[in-house]
Amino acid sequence: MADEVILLDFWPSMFGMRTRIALEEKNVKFDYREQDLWNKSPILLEMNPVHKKIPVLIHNGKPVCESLIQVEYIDEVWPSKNPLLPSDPYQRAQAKFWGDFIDKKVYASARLIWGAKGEEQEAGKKEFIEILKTLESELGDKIYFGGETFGYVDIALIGFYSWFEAYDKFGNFSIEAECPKLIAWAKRCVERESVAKSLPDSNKIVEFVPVLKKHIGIE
């Protein structure tokens, strides 16, 4: 029998498109259900019914959610193709560590980039290049975060990268040229299929970003 395989999502989450290049690295065929965040379908409700949040990824009518767990189910079910984590317990420690330092960290000031003004938003501004240069310091002179391997840590981060543009807009700064390297590594990934075809276009993410100020109430 094989494996039904659904994702529930909302195209512009990074989060999501952490779960759809997993996927795609693992060459798994997956139905995609595009999610209205706005007005919550049955099936998220029922299938998240916690945090009722996207992404969650539905394995053989079990739901698993939040993405970072989900990358992890998916390299332990699918095993044969493309490992996401090193079998290697504290090179796997490690990674963790650093896709839960851009889980807690990377998300909440680049919010306010785009989510705020003023005082707040240069803060926010301020912290996001620290964050990221951190993650810079991180990546050194490798080809990926986990050396030579395209794996957990990057998918972790990729997805960011489709709102840089954003970002540089609506903050009014160049995250290129604050980190020329981390920017040099994103586009290492984007030329990954998986990566690709998982990441929607920049100038998507900027049109849309009006759309959801006005959906929370920032104007």
Contents of the next structure:
Amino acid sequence: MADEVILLDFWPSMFGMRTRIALEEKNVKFDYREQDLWNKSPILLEMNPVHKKIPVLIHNGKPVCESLIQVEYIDEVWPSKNPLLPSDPYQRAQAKFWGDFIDKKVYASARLIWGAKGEEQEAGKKEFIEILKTLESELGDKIYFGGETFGYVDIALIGFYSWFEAYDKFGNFSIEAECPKLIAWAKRCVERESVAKSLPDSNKIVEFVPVLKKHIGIE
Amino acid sequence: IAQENTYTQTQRTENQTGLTGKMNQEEQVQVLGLWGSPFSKRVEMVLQLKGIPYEYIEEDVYGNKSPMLLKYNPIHKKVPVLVHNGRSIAESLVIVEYIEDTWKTGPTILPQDPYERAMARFWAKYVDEKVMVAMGKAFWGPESEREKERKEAYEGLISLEKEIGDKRFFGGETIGIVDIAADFIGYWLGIVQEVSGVTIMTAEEFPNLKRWSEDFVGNNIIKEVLPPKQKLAALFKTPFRSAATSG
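Could the form predicted in complex with the partner chain be given as well, to go with the form predicted alone?
Every chain and every other molecule in the complex is listed next, the one we just looked at coming first.
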């Protein structure tokens, strides 16, 4: 019986990118369905009634919600190719800790970079750089966050890289100047086919930001 | 490590399963916690459900954070932290999954099937990120925001009421990760509502959750781990700083 895998997603979402990457890493064929977040489809509302958000992974008719939960699910369902999480419990716990850290910290501060002005924006920029530096420190001299192999923490973070050009532009700073090692890591990641296929062009994100701001009603 | 051992000698307390004395150095488990914290208690509940001996160390998180805490959780500087053979893990639900992965004896708190596991993780996250955050702000947040947060928490409880339905526990017949995550709702919430005079969850509107909370708190092992009601009530009468404990 062939697996039916559908992904309800939104092209600029750094969260949706995680799930795309995970599916690509496992070579799983999936039906990508672009969603209009300002006109939510019946299938989105049916499959994620609690949050009404993307990404939603629908596997043989059953929905899985929350991007990092989807990544772990994909790893468990298709275990043989490219393991995404370490098998050692301690390493796995460390990976989940950092995934949780990225979830709690990165988006909120980044949003202030494109979504705020003046002091609030400056505070957001400062916090964002501090968070990236913490991550850079955790990466150290490793190729990927998990060491030699690309995995969960890399997947959790790399989607944000497609937004860096936009952050640079709207924040009027240079992330690369502040965090060169992290940029080097990101460039290594985008060399992977799964990542290259899953991240949109950075200039498209730059064009998208004013559209997004209009939709949510900010100048 | 030698320095930490000296520190913990002076702070050593008998752990709740009654095992004292020297532990096998190969299997040293310590919990840095806070007696009144539902996050901290999640870790102790799972250790005790699985019969894993551990040393409990009370952290003065509101006052002076210990060198041990700062060493083992430098990123968040919060409790709970699990230290296993000298290596630390932080974030209560990450710790709970670590315990599940590491000790293969005792009851399991996650299902085996990947889809069921994803569902359990989804609801545990929902409890933490939607319900717990709103509850914290509803009772202890800025006054101007409390009404809005109460509504958020209430909506969260409606989803949970629906999710548990007729099941004995969120985990089914036995306690699982979602029940553990929802410990605040099962025990702390009733006490906080009584002390504050603010009610979000009534038995009439939430009969499933009410029944669940009685079964949860009534469990032989869980009841031994929970902090005493009077002590918690006294704690809640004073302003509560939630910055010291983490999810």
